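Given as structure tokens, the chain that follows is alone and in the form predicted on its own.
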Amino acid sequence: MPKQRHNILILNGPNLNMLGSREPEIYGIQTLTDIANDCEEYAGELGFTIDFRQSNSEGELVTFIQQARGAFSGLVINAGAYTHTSVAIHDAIKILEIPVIEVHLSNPQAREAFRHHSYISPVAKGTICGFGGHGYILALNALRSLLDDEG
């Protein structure tokens, strides 16, 4: 019996559209388009389809998360600065009935104190941080394992 093809939503928050030129010493030189292309290629190898989105708007990210209910098998989210401030994103994720993986390009624990708290971590299955753009690939692998375990 062939494996189910899973549709994965990958969301990116504010300023991630500036990757490649924004603080490359912290975030690396990959652009968000580079990361999206890597994810698209790797997702195909896993038998996934992905919908890769970015928004600088908290409300738009909440809407995307709400729309994921019933439409996606899993969510990968790098909420950027909203990780540390958004109860609204926390609440939207909390009502999802799909596995959620939180991703950060850098390691927030090794940075400023205000970045140490995440509103997303308590409602995510797991967090991947500090591996740059490769963290998204690790998140897709984690989702593959989680979804395979579900049957």
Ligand code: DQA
The other form holds:
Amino acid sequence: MPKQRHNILILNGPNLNMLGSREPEIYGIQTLTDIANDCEEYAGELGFTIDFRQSNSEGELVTFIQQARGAFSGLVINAGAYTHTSVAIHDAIKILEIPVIEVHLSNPQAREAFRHHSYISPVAKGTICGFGGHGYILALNALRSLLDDEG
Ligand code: DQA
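Please show me the structure of the same protein in the form predicted together with the named molecule, now that we have looked at it in the form predicted on its own.
Below is the whole assembly, all chains and molecules, this chain first.
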């Protein structure tokens, strides 16, 4: 039986538009456009349509999350530095009634202490970190099986 098609929102927070030239020893050499293209291709194989967005603004990310209600079946979010500071993004995700996967290119737990706390983790279904851009693909796979389980 063909899998049900779903719309998935992929959100990226501040400074992720600088990937490729931003601390490549930590974040790798892939640009955000490379990651978006990989997600687009893989999403097609999974039967997903994706909307891949980036914003440097906390308020805009909150608005995107609010607008996801009713429009998307799942959210993948790399909130960048807002992961460690944003009660507003935490609250917006709490209102959403769709599965949320938190992604980080690096492994924040292996870095500075200020990166060890996440406001996203308590409101996410799960977190994928430390696998570079491949983490987004892993997150799409996780959403595929979660949404299949929901039926
Ligand atoms: C990040 C980790 C955050 O601590 C950092 O502020 C980022 C990127 C990651 O993808 O590894 O901007 O979310």
